[in-house]
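Have a look below at one chain only, the form predicted on its own, in structure tokens format.
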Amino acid sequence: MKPLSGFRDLLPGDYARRRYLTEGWRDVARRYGFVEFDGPTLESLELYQKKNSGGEILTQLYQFTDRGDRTVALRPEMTPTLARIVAAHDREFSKPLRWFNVGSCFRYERQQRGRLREFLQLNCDLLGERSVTADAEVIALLIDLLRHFGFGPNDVTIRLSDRLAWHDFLEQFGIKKENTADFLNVVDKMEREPQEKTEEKISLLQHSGLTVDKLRDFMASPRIPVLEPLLEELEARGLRDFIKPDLSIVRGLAYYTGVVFEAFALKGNLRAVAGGGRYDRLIHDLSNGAVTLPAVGFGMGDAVMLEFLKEVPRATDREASFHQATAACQVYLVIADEAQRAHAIRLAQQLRDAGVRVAFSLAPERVGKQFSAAENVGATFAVMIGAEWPQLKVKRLSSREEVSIPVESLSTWLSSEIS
């Protein structure tokens, strides 16, 4: 049988890639001062539903009742458990908070390449501070996140757009901010649909004088004056090349409240890799006022990461250096001489509590067939062992350089050549 669709089984060779994106997220984020920490997959279905919480990810929520007649969700994206969990534990930390997450998430929606229905999903958030520097921060993380991988400003580029330029421009036709969620989703949408769509759904809005052409001229604006002062810190930092300001981006959660920011993929035809941005009421709605605490933050999924890994030659072979490091087995002992397998399998056991990965064939094999399970497991050196026992013959594989070492000499030396 196969998975249910929109779900994966992740072999071996699947979870090595996976691990090493998950590994590069873990240091980037850890160098940038971030804790990691973990809430449950399962939620009640009211933690989405509180105002601000929601927007089309309510269409897309695994939701069911469960025996306790309790009607529950699988987290659809980790932002309001996060919300949920610093609002109930407030004073427990000093502020600023720099938080982030692995962890699984569902949404149903429709599958396409990168998109999957239950993905793998790093969050970032840093809650506790209003500045544009907090901004930059956490905009400067994502980069370089990016960049741990092998791409550059000629491979993605952050689009860049704050919602308040937004509440300006619509409250010259009348709409007030609390007013202007259902306007920011057809911008949202006006890149994907045909221009009639757009036109029909702002019409049906109902605010006389308003119209695409509008919209249009208005993300078409050269400057965006309330970004300058974070263009400016990250010109600072030497990023401003990754950043492109573009009125087209607001995000479609409803929850955001100030800069709003996607990493588009230039190749590969994926479009958005990651997003985020400000959302600086959340907290207080979800706990009913309690406790007001400014945050911005992004999110990466792995599904659109790993298929992104492979457009560009520069990432695909630091992933392939990275595979090469961490193969699961970096010595196989070639046991030529079956009346030293004692021999072998101490040395296996010395090796292995020294940190040395190793394997072995657990039954009589040919030579030939053990060194094709050498390659097969990916290990650096076949150790020959035969009948000139304690000498061992000791090869690279991927040379093919062979030496002859005593045995005792043997983890000296490949620690030396290991690292």
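What would you give as the form predicted together with the RNA, now that the form predicted on its own is on the page?
Only one chain is given; partner chains and other molecules are left out.
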């Protein structure tokens, strides 16, 4: 019996990796004053259809009709849920809101490395603030998340763009607002398509004098005026190294209105590890105009991150030390003399009361086996309880150093050794 395609069983080792990731996410998000919230995994299909998410994501929905004849969908992303919740509780919170969430999302896609049908996503959103500082704050949080896991500017780049730059550009050529979305779609694809195809697409849109060359010139322009204030803020934070302005980033979701960005892994042939942007109209539209809240945020997926962590040695080392520090057990009691078992069990209990992670052999076993078991559960120390009770031998398994100490000083000894 295997799980469904694109879904995962998490064995303890896998789950430890997930914990490393999610604990890091929460730790860094809280450093920025973000608070955690959650919402339902299943939503009304309508939430995603209403001009909101738009585009590709609608074709990837896990949707069905429930027993009450409601058309529902597993959430493919968190933002519509967040927007719905915030619109409903607008008056209960002072602004701005700094909210984050860690939860499962679902997309019916063909799976490959770093892409699954159920994945965990970190979502961080700053709501109720229109200023560029809010954009900077959110992008700084994204960068700090990456730095926290050991990634530097040589490992990952934030490609940064702004849809406003495109709106201004299109206005010069008299391209109508209703054609903007189609046009951004052309930009989104032009990196990957032959020039003739791009030309053909452009000619289909009503315009005056726009050519592919002009488009390329614009995209190659060294300065993007609308981005300057944001870049200055990031410079002031010392995070400019991570940023690469890139007008080809427009993103597929329909609701973005301003700055958009994607964090790209430069190693391991991976894909975007995170993406987001400003969506100042989503909450307004979702609430039919009842609530207007500007917002900016991003999502980061676990599937790509878990692969990415394996690609960068510095990140891998950092993760390894986490796993060592959180191993199943710190102390393994080796019962060398069965006559002392009662003492050993009492000792185990005392240590556990003191917060130490302790295990021991549940049945009589050869000392050699017990040492193997100590190794296998990742214990730092083996404490041997034998005929010389109440004297104990304490062995550090990594170095094989052994000291002999009386049982009453074990607790003190351990607390000074376990850092």
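Numbering follows the first chain given and starts at 1. Note that the structure is a prediction, hence the values are computed from the model and not measured.
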{"property": "Rigid-part membership shared by Phe360 and Ser398 between the two forms", "result": "yes"}
